[in-house]
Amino acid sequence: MTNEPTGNIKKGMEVELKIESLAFGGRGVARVNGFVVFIDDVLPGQRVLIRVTRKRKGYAEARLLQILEPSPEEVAAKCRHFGECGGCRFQHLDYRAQLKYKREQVLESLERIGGFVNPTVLDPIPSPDIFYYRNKMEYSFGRRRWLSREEIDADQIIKPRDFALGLHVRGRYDRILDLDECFLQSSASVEMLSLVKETARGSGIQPYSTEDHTGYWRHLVIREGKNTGETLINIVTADEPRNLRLVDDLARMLKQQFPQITTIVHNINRRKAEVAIGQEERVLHGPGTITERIGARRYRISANSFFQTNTKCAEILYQKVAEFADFKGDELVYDLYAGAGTISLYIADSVRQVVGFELVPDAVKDAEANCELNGIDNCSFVLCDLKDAGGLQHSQNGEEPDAIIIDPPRAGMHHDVVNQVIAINPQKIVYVSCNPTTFARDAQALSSAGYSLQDIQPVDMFPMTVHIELVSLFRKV
C-alpha cells in the first residue's frame, strides 16, 4: 500500500487519496500526479484508501477499500435503504453541495466536450422539494431478492428470498431491493406499494423472470397528480387470462384500503422485455387516465404518457424556458420532442402558434387531448421521426418558426436532426437538456453553424440523484 500517491499509477495498487470533485455520473474524481482516477460511492472533501482495478489511456478506475476522512459536505442519509437501492445516490451529501456539483458538471461537460470557453453556467434552481417529489414511481417485481445489510449482518433471512417489490439494486438489473420505505414519492405511495407486495406474495403466483419468461407478477407504477391529489395506479402483468381475477381482487383491495386512488388500470405485457407497457390495458376502476395541472394548464396523463417527473419543479423549468424564449406574441414556434405537448400548451397563449412534432403515437394524443382539455387552438402536433428526411417541414405555406424549443432524450439529438435545425435558421433555439455531455456536444455543433450560446441555467429536478436537468439560449449571430 501507498500511504502517498506517488510513482505511476498501476493496476492493483492500493493507495490513499483525498477526494476532489464528482465527474458527471456520480463518480468521484481524485489525481495521482496529475493521473485522473475515478472512483465509485465517495464523496468530494473524503480521504480515502482505494484499489486500482483499470487503467486506460489517461486515466484509471478504482474500488473504495476504506473511508479514512469523512468529508464535511457529508450528512446522514435519511432512507434505510440508502448504498443499496439504485434510487437516490447522494442523500448523504449536503444538497447545497449537489447544486454546486452538479453546476460543476455542466461547465465541466462544455469545456471538455464542447470546447467552450469560460460558458454562463448560472446557479441551479433548487427544487421546492428535496424529498416526496416524485409523480411517479416504477417499481419491479423479482424472484431473486437482494439480502439487505441487516440480514447478513444478523445472519438471519427475515423474508422469502424467491419474491420482491422494489427497486433494481444500482448496477444489478438481476436483483430487487425489497422496499419497505422510499423518500421519492409521497408516504401513501410507499403503503400502498406494502399492500400489492403483500397481496401478490400470497396469491403463490411467482414473479416474471426474464430467465425462463414464466411468472406472472411484472410491476407496479403509481403516479400522482401532485397539484390534483389525483393517483393513478398501474399493475403490469404477464399475459395469463386464468389470473385476471387476482389482479381484479387486488384493485378491490386498494380502492377500499385507499379511496384517494383515482384510477386503477391492468397493463398486460406480452413482451419478453423488461418494460412496464403492455399491449392491452383494462381499466379496473375510474376512467383510466388522471390529471396534473402546471400553471394554468391541465394535463391528461394515461399509464403509458410521458410527464415531467418533478412536477413543481416542472413549472420552473417551463418559466425558464419562456423566459429565455422572450415571446412577443406573433411567432411560429417548434417543437421538437414535444411528448405529451406539456411545453407546446405552456407557451401557447404567448405565441401566434406552435407545432409539436413527436414520435410516439400515444404521445401525439395525448398532447391532442390536452389541447381540447384547456381550450387551445393554435397548438397541432405531427406523427413523426424527426431524423426522417424533411422530418420537420410540415409548417403551413412553407413558413419557418421563428423559434425552436428542443427536449430531446438523454441521447440527445440525433445529427440529422441537427442539420436540419440548422437548415431551418430559426433565430432563437431553447434547449432543454438532461444531459449535459450530450448537450454539450450538440452545443458545439450549433455553435459552429452561428449560433451563439447564451446563459445556461440548471434546473435540480432530480434531488438526491446524479440527474442534471438544464434550460439554455441560442441566437442566430
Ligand SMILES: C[S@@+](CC[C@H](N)C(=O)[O-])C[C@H]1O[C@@H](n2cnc3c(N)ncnc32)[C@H](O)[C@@H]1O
The other form holds:
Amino acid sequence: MTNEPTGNIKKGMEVELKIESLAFGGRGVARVNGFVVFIDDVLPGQRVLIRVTRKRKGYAEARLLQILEPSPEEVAAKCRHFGECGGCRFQHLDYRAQLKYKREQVLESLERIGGFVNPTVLDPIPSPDIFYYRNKMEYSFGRRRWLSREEIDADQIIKPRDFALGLHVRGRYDRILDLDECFLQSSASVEMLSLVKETARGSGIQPYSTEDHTGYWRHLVIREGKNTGETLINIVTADEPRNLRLVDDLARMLKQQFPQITTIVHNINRRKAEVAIGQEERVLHGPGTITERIGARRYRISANSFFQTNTKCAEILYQKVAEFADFKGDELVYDLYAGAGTISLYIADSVRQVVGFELVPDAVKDAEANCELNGIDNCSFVLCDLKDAGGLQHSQNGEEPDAIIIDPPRAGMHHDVVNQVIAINPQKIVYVSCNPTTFARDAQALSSAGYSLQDIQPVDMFPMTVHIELVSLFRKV
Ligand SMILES: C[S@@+](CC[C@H](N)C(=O)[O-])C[C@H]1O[C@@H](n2cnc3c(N)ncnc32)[C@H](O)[C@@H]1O
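What about the form predicted in complex with this ligand, after the form predicted on its own?
Everything in the complex follows now, all chains and molecules, and the chain you saw is the first one.
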C-alpha cells in the first residue's frame, strides 16, 4: 500500500518522496511534512518509493524500494565494482554536485551541532585530479570473498570463494571484494595488486581470518610519491617464520616486474586487531621509506606514518593554512597532531620557530628526518599524547605560541586538549578538520572561549567519497 506523505510516519509505512539533499556520511535526506527521513543508496533529485524501517524522536530511517524518477545530477559510474565496493560512494554523482553537497554538510553541521548562525562556508576547492588521486591504498586479504552481482546473476562462480585481495564491501567488515579494477591510486597499483594476489593465492597459504585468528596474508599497502615517482610496497602478514621465504620470493617478483618500486617492506602483525601495522618490520628492498614532494619540501614517508593521501590537494590545503595564518616571520607556532611534520616544514620559512606535537613515534622520527632532509633547523617535535597532562607544553622557554595549528584525527580534539589550547590563549588558531561534525563541536567550544570563527574553506581531498576536509581560521576577539 502506498500512502501520500504525511507527518504521521510509522514503521513499515511505504511513502513516495523526493530526495532533497545528502547528510554527512552519504545518506539521502527527505522530508515528510517537515519530518526528516534518512535513506541509504539514493541521490538528491530522485523521486523514490521507500519503506520506513525505524522511527526515532525527530527523524525516521527508511529503505529504498524503487527509484521512480532519476536525479538530474546522476552520471555513469566508471568502475565495475561501484555500488558494492566500500572505496567510492559517489562515482555516480556529478563532481560539481559532490562539491555542492559537501559544502552544505559543513554548513549544516556548524548550524546544528555548533549553534552558529549562517557561518560563511566558502565553495570547496576541487581536487586537481578526481580519479587516481590517492598516494596510498591499503588492501586487505580475506577468506570470504564477496560474490559479485555478475556471478550471482549468471549463476557462475568465476574465482575461488575462499581467497580475496581488495577492499571491504560497503558496510561489511567481514567481506572482501576481490578487486579487478580501481580508479583511486593508479593503474600500476592495480597491476601490483594482481601480481600479489596471484602469487599469494598460488602459495596455498590461507589469508588471515579475524574469526579464528589463523592464516597468514593480512594486508598489502602501496604508497606512491605522486611528485617523485617513488613507490613503497608493504606486505603485512601474521607471524610464521616458515613462510618468510614466500614473502621474500614475492618481493623479488615485484621488484623484477615493476622497476618503479623503490622499496619493499614486510610488516609482521602479531596482534588480533585488523590493522596494517606490524610490530616488526623487515626491509626487503631499498631504504624502507619513500620521499614525496609538496611545494619546495621533500618528505620521507615510512610504511606506517600518516601522510595526507591526496598529494596535490595537500599542497592546496597547506597553502590555505599559510594564507589563513598570515605569518609575519617572527612567530612561535605550535603544530598539534603534527604527523610526519608536513605542515610544520611547509610553514617553517615563514615563521621564527615551530614546535610539533605527535603521538606516533615513527611519525616523529620521520618529522625529524624531514627537517634534516630539507635543511630546516627551526622545527622541533614532541612525542606525546596531547590529551595527557603535560603533553601539550604551554610555553617554550617562557614564551607562549602566537598561533596554533590543529589537525586532529576524525574524532576531533579531546576536550582536555581544547581546554589547554584555550588556556594558552593564542591570537590565531588554524584548524584543519577531516570531520565537519567534530569540527563543529570543537568550533563551538573555541567560540564560547572568545574565538571568532572567520573563514571556513573546504578542500576536496577525497573525490567520489563521503569524506570532507576543511581549513578554518579562529581569531581571539
Ligand atoms: C589528521 S593527522 C594530521 C597529520 C599532519 N598534520 C599532516 O597534515 O600530515 C592526525 C595526526 O594526529 C596524531 N594523533 C592522534 N591522536 C593524537 C594524540 N592524542 N596526541 C598526539 N597526536 C595524536 C596521529 O598520529 C596523526 O599523525
